[in-house]
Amino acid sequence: MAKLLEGKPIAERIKEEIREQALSLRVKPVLASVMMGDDPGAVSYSKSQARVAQELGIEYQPHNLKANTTETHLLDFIKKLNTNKSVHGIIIQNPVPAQVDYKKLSSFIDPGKDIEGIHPGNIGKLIFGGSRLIPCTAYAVMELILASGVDLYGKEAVIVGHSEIVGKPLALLLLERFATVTVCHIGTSKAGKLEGHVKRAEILIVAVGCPGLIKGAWVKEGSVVIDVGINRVGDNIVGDVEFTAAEKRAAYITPVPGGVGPLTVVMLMRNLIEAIKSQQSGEYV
């Protein structure tokens, strides 16, 4: 039966660490969030972001615009919060409405000042191992597989789901600790071969957001399984990971929810607070 990675207990101990690097900055953490809408994912996520602040002494600056915002006046509002020496550190919520280009928006955030690590100098950055601004929940999936005590050294790792704030900056973060990666995503799947994959992986990360796809007959004995999917069905919330089966199978699994989730926000936190530290030094982050 597999041990249970739960976020909740390391998101507590990063938290201390938060507090306790905070005092060393000459100034009160300021986090500027911007929301178009009221998408219910993005209010809950900011909800839970102001939360975390309010626990840390962060002060979180909500910025809710309407959902019929154009490009042209949102990029202006974020050149001002660029400019702006007050804040720190700048989120911009998803999901973003349809007339804004949010891969445009992302690069026209202050490199300096983008938390999310999703900006392509930061994204770039990570290609040669520098970038200490990493997106959120890849940064908390390596906190999670750093807990489990597992040396990633050769193991084979196996990624379902290739976004760009999850699946391709972690394969860059278990490369940069010299596991085998493979990246699997529909291509993958459509031609036959994830279950081949997936059996093979010492490390399993999925993050896809299809409830069951990955069987838990097809989960390696002893493995990590990290599972990103949050996903309802009916009134439970469940993963991408057949949880019951694969729990019987790996050495280590992350719980839904309760797994990757307590952490994302708190890798948030800690990127602003690098965000800072790179600001007062100068330093291009």
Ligand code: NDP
Second form
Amino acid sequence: MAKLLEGKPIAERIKEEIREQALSLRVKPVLASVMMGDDPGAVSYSKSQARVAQELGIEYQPHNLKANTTETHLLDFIKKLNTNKSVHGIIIQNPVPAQVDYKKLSSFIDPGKDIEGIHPGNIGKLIFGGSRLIPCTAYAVMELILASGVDLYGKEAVIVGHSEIVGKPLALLLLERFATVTVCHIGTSKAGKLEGHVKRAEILIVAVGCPGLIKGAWVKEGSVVIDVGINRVGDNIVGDVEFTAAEKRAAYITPVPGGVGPLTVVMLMRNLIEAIKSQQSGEYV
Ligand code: NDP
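Coords for the form predicted together with this ligand, given the form predicted on its own:
Below: every chain and molecule of the assembly, starting with the one above.
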């Protein structure tokens, strides 16, 4: 039976590190959140950011704009946050309304304040290794894998899902640690090859948003399974992996909820601290 990789104890340890590091910063960290409209997912994510910020002595500044805010107005608003010296980090709550081009927006945030790690400059730095502002969910997944104590060197790592915020950055982070990385996506499934790839995964990360996509019987004996998926099924929240069958085969597995989720916001705050350190040292992040 697999050991559970729970996010909460790791999150508590990282919060402790953040508190200690924040003491040496000489400023109260300020995080500006920009939300357009009132998407329930964005509202809930923003509430948990505000709660964690408060716990850590970080000032959380919510900026709630109307859902019909024009892209031009929004970009002007972000420009002001970029140049406001009292703001150290910026997060744009997703989803943004249809009139706003998210990719354009992400390149508009000052890369030194981009604590979500979505600016093309920060994403580009992942290629070279040693990047400091890492997309939070991918960063959270890496913390969970490292917590298992499994050495990634030469391991077969299979990622299912190739989004910009999870699968793609994760592939680069795993490569940095010399895992052999395979990235699967809709094309892999349509070609009927998903099962074959999953079956040889010593490290399996699934970030799709499709309940039960990964059958428990596909999970390799003794593997590490990180389930990023969040799906509402009736009254329950479940992941993308058939948990009950998978935990009988894996050595380590994340629960859903309670695995990746509790860590994501904490990684955002860790990025904020890194951003402030770079801002204070004058180093380009
Ligand atoms: P996206 O929708 O951006 O990406 C989903 C990915 O899955 C795409 O690459 C897509 O490929 C791929 N995909 C879709 N269907 C299949 C399939 N049948 N077989 C293989 N691949 C498939 O989602 P996100 O990356 O934003 O999120 C993924 C999941 O993780 C969601 O459930 C989300 O709620 C959850 N999540 C959880 C977080 C947490 O903190 N725990 C944080 C962020 C996300 P293609 O694009 O080619 O169709």
